[in-house]
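Next up: just one chain, as structure tokens, the form predicted on its own.
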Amino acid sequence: MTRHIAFVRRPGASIGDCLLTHRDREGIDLDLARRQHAAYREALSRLGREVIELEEADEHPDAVFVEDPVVALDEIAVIARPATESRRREIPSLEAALGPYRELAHIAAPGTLEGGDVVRVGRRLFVGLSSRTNQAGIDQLRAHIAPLGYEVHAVPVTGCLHLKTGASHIGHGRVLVNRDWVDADAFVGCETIDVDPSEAWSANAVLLGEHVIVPAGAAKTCARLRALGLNVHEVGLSEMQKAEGSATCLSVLISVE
């Protein structure tokens, strides 16, 4: 029987002190993170993933955000290189919780990547070159899985932290995408569907077998996906959004034999 497990950490007390590179900062409200982590752990849940929850991590503002230190596939998990000294000591958890499922890879020096830069479409991964993921790391993911059958294309990112801030995959080969942060042009042979303008953050969405989950108040990109066939699953992100992460950015994800 399969298991279809997920992996999350909770916001932490010092979550405040994220760190931010497009957004000014503003005050973050624990409780109100702590509800809302709360209510998408609920809904991973409710969708058929066995949550499993890493140590709380007080001394690391980010690492709410598991999905950065790791891009996760079928055979293989390979542990990133955070662009941020401070981002990289979140690591040994991740790798903890991994090892036992994945063979592991590693990036190396002078290579950064994060895991929010990585988009998979089926055996296709497009990858943010942004300020946290530079060539480098690129050539090093590529080198790691294109011997598992996995193509990488590099995506230039200036709009927005992660290319998952604005774009992700929604199943059968489309892409979500806020063409105001990315390049749907990038996304070569992939169905672009656009969120609406007014609408940034809900680009960032989990895709769950026919299932989605999305960032609440994006009613027309809602809208949207449930004309595509799509299950939709609203949860409030705003503090993880003040802290520059959204709904893919909290788990990792992986199916287990």
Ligand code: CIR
Second form
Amino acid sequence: MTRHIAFVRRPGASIGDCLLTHRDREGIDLDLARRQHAAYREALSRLGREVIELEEADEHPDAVFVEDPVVALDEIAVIARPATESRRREIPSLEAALGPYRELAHIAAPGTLEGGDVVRVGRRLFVGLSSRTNQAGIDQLRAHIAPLGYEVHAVPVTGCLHLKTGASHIGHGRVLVNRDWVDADAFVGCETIDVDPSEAWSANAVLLGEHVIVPAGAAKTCARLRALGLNVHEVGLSEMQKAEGSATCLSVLISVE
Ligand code: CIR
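Could you give the coordinates for the form predicted in complex with this ligand, as opposed to the form predicted on its own above?
Complete assembly follows, chain above in first position.
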């Protein structure tokens, strides 16, 4: 039977010391962050994911955002190379988690790459060229996965931290975008669906079959998703957003036969 695994890590006590690029620092309510993470884990379980928790890492403020140190595909997991030293310290725990399930490849200096910059649409990967991911990182990713039949397209990111902060695949070749933050025209061959302009943070959605987990508080965007036939699951993520993360950032999803 196929196992659908979601790797997650609970928010640590140091999350208030997280890195911030496009947001001003606001106080993070740790209890609320923990409750929001519990609700997120519960949504994953309800939607058929086997939730595997990585060890808590209080010494790494951003470690709750497990998606960034890895790009996990069906055939391979490419261990990324975050742009900051602090986030590179999260790598060993992701290598240990993914190693039993996937062949591992690595991004090496001078390349930098973060999983939050990778939007996968079938065999096409759109990769943000951002403050965290550079051209060398994208070229190395392409070299690892082109032989497996993946195309890699670079997409300049200027308005937000990662490509996935402003765009996610919502199935059937459709990409949910916040065009104030990312260039919607870059998603060649995809249909783009705009978030409501008043709901900037709703472009980051986790796709699970015909279901999507989206940050709560985006009623207009959710209505657009429902109109497309998607089952929408809203989870409050205000405290993660204060740390400049959101729904996809909190999990690494793989399937194992
Ligand atoms: C950082 O700056 O690295 C964290 N504070 C936020 C990372 C969010 N991750 C993501 O968008 N994939």
